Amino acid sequence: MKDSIISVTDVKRTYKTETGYIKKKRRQVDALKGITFSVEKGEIFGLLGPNGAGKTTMIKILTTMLTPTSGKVSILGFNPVTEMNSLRPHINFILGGERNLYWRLSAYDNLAYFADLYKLPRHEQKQTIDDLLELVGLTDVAHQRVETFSKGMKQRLQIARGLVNNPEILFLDEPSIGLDPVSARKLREIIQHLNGKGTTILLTTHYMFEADELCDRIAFIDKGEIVDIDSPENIKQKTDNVSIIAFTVIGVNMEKLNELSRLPNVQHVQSSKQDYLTTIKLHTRSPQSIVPLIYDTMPGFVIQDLTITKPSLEDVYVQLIGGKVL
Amino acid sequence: MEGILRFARHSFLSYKALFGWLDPKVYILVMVMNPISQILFFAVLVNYVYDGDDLVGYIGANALILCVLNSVFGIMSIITSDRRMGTLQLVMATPVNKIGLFLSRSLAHVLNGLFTSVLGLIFGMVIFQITIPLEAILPLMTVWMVSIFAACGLGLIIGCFSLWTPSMHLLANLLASSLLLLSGANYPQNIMPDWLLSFADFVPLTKGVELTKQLLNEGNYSNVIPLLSAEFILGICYFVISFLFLKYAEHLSRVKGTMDLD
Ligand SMILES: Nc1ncnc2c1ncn2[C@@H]1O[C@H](COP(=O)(O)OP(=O)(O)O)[C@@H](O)[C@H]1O
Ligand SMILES: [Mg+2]
C-alpha cells in the first residue's frame, strides 16, 4: 500500500445564492454531495465529468481557494481549510484558458513574478526559470510580451507558472480546453514528463481520450457525486462482454431511437447528429442477434458504415453518466 | 535584503503588468500631458481670481493634487486589473503575505504620484516664472510623500469596492473630484462651510495642501510635524481598513462562495 497524499472524505459543498433586491430569491446548489477518494503519491488522477459536475469546485477546495461545507480533506498531511499557509508552498494549480497570466509582461517576468510570490530564493530563480522555459519550449520568446503569444504558448507558460515552486502536487482544471490538437498533445507530453519526475498530478477534463491516455486512475463525477473510480483499463473491462454497434442513417426521429432502445439486450442507445447524418451507437452483449433486428426496426432507412467494436472509454462514460450502470 | 529586493521587484512588475502605462508614448500622453494641462488650467484660473496673490502656494497645491492619477486610478488598478486578468485568484492562493504584497504594489504608485506632482510643479514654475526657496524643497517633498501615501490608502479602499460593484469608474471619478474640492487646493480652506471642513479633516491631501501653502507662501514650518503626523496616521488607517475589506472579500470567496475573485 502506497501513501495517500490526497485524501478526501465525504466532502460536500453547497452554494447559497441570492438574486433580486426587493423580493430576494434564495437558491441552494449542492455542487458536491459527498465525495470520497484518495490519490497516491506519483499518480496521475483524473476527475472526469460533464459541465456542472462539480470538478472546479473540487479543485478549488483542494487548492485552498474554497472551503467545503462539510467533510474532511487532507493534502500532504495538511488541512487546506485551517493550514493553508503551510500547504500552499507545496502545491500549485493551473486553470484552463488564456487568462491567468500578465499579458503585458514577458514570459520570463511572469515567472519571476510568481517565483517571488512563492518566495523562491533569488539565487535559484534564474536557473529555475530558464529550465522551466526550456521545458515548455518558450526559451526563444522568453523576453517577449505574453500578449504576442498564441493560445498554445500561453497555455504552456501557464504550466511553467504552475511549476515555479516545484510543487509536489500539481492541480490542473481543464488544462487542454480550447487547444489545437498539436498543443494539446504537447501538453500531455509535459504532464507525462512531470509525472515521470515524481510530481503527483490531479487533473479534471471532459475529454475522455485525454483521461484515457494520461491517467492512472479516473473518478467519474456527475451532479456532485462519484459514479465510479478505477483505472481506465478496469473501467473498460467492466464492460467486457459489451459491444458497441455503430452505424449512420439519414433522417431518423426520436420515435425510432426509442424503438431501438426497446430491443431485447440493448442496454443503451446514443445518437449524435451531424448535418443530415445521424450516428447511432447501441450498447449490447449480443451484437449478432441485434444486427438483424436493427434492419427489421428500420425498414426503408439506408443504414451505412455498420461496425461492431469494443467500447472506448467514452462509451463507458456515456453508459455510467447515462444512469444505466451495467 | 532578499525581502527588500522582492518587495521592489514586485512593486515594479505589478506597475508594469497592471497599470500598463509604461510604454513611453502612452506615458507621455496620459501621465504627463494630462496633468500638465490640468495644472495649467487651475493656475491660470487661480492667478486670475486672486490677482497673483499667493500664486506659488496655489501652484504647489495643484501640483500635489495631480497625484490622484496614481493615488486613485493607479491604485484601483492593482485590484481591478488583477481581477480582470484572472490573476487575482492565483496571487491570493500563493503563500505570500498579502499585506506586504499590496503595500509593495502601492509603493510604485506613491513614487509615481510624487514624480507627477514634481513634474507639475516644475512646469508651473517655468510657465509663471516663480521660484521656491531651496530650503523648502526637502520639507515639501516629505509632506508630499506622506500625503500621497495617505491618498493611496483611500484609493485602495475604493479599489476594494470594485470587488463588489461593477460601476467603479463612477466612484473613482467622484473620489478624484472630491479630493480636488475638499483639499482646498484652489481656495482658502476657511471659505468652506463648517460641516464640509470637519469632513475634510478625514480626507487625505487636505493637510498636505495646507502645509504646501504654508511652506511656499509663508515660509511657515511650524505645523509640519503635527499636521504631517495626522496625515500619516490617516494613511495608516486607510490602509488598515482596505486590508480588512480584502480579508472580508477573501472570506466571501473562500467560505461563502458568493464572491468570485476570478
Ligand atoms: N460561486 C458559485 N455560486 C453558485 N453556484 C455555483 C458557484 N460555482 C459553481 N456553482 C454551481 O455548482 C455546480 C458545479 O460547478 P463546477 O464545480 O464549476 O462544475 P464543473 O467544473 O464540473 O463544470 C454547478 O451547478 C454550478 O452552477
Ligand atoms: Mg469547471
Contents of the next structure:
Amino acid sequence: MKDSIISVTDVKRTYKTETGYIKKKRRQVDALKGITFSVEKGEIFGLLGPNGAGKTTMIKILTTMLTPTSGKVSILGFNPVTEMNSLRPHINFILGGERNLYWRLSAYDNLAYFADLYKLPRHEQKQTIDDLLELVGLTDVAHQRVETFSKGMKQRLQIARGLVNNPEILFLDEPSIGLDPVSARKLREIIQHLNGKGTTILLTTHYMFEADELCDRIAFIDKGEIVDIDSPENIKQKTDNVSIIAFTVIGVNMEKLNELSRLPNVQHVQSSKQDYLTTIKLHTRSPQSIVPLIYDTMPGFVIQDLTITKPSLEDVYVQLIGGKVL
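The form predicted on its own is what I need now, so please give it after the form predicted together with its partner chain.
What follows is just the one chain, with no partners and no other molecules.
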C-alpha cells in the first residue's frame, strides 16, 4: 500500500525455554511464524485472536520493546530495532487494565511526569495537560489521587498519558478489558475522536463487536499466523451465504449437541452456558430445512428465542479460528 506507515514483512519471533529442575529440557516456542501486513495512515487496524495467538508479541515488536527473530519491520520509515530512539517520539503504547500509572499521584501530576519524560517544554505543559484531561472527561478530578479512581477513569487517564507526546501512531493492547459497558463506550468514543483527528491506531481486542464498530480493517491471528485480513464487512461476507440459527434450551448435554452437529448441512455448532440456560448457534446454508430437524432432534426440550440471522464478526471468528462445543 502506497500510504502504509506500518509495514511488517515475514516477521518471526521464537522463544527458547527450559523445563524441569534436575534434567532440564529445552524447547522452542514460535510465537510468530512469518507475519505480513501493513497499516495505512489514518487507519484503525485491529489484531484479533485468542490468548497466546501472538498479538501482544507483535505489538511489543512494533513499539520497540521486543526484537523479532527474523523479518522486516518499518514504522514511519524507521526500523524499530536500529532506530528506536528516532521512532519513539512519534508513537505511544497503552496497555489494558490499570498499569503504567502512579496511583499516589493525581491525574494532573501523572500527566506532568510523563510530559517531562517526553521533554515537552514547560511552557506548553499546562495547556496540553488541561486539553487532555478535558478530552478524556477528567477535568473535575484532575487533582485527585489516581488510587481513588474507578477502573474506567484509570483507563481514560491512560489514554491521556498515551497522547502526551501527540503521537502519529497509537498502539492499544486490549484497552477496554474489564471495563463496564458505559466506560467501554466512552473509551470507544475517545478512540474514534482521536482517529477523526488523524491519529493512526492499531489495537488488539477480544471483543468482536468493538472491532466491528471501530476498525477499518482487521487481521485474525491464530497460533502465530494470520488467518485472514480484510475489512470487517468483507470478512463477514466470506461465509458464503451461511446463516446462524440461534436458540436457547434448558439442560442440554454433550450427546445432544453432537447430534445437532451431525445434522445435514450444519457446518459448525457453538454453545455457551449461563446458569441452567444454554445458548446454541448452528452455522448452515439451509436454515429453513434445518429448523424442523432441530425440533425433531430435541423432543422434550423447551426451545426458546429461536432466530435466524446473518453471521456477526464473532461468528466468523469462531468459524475461522475455531470454538468449542460446550
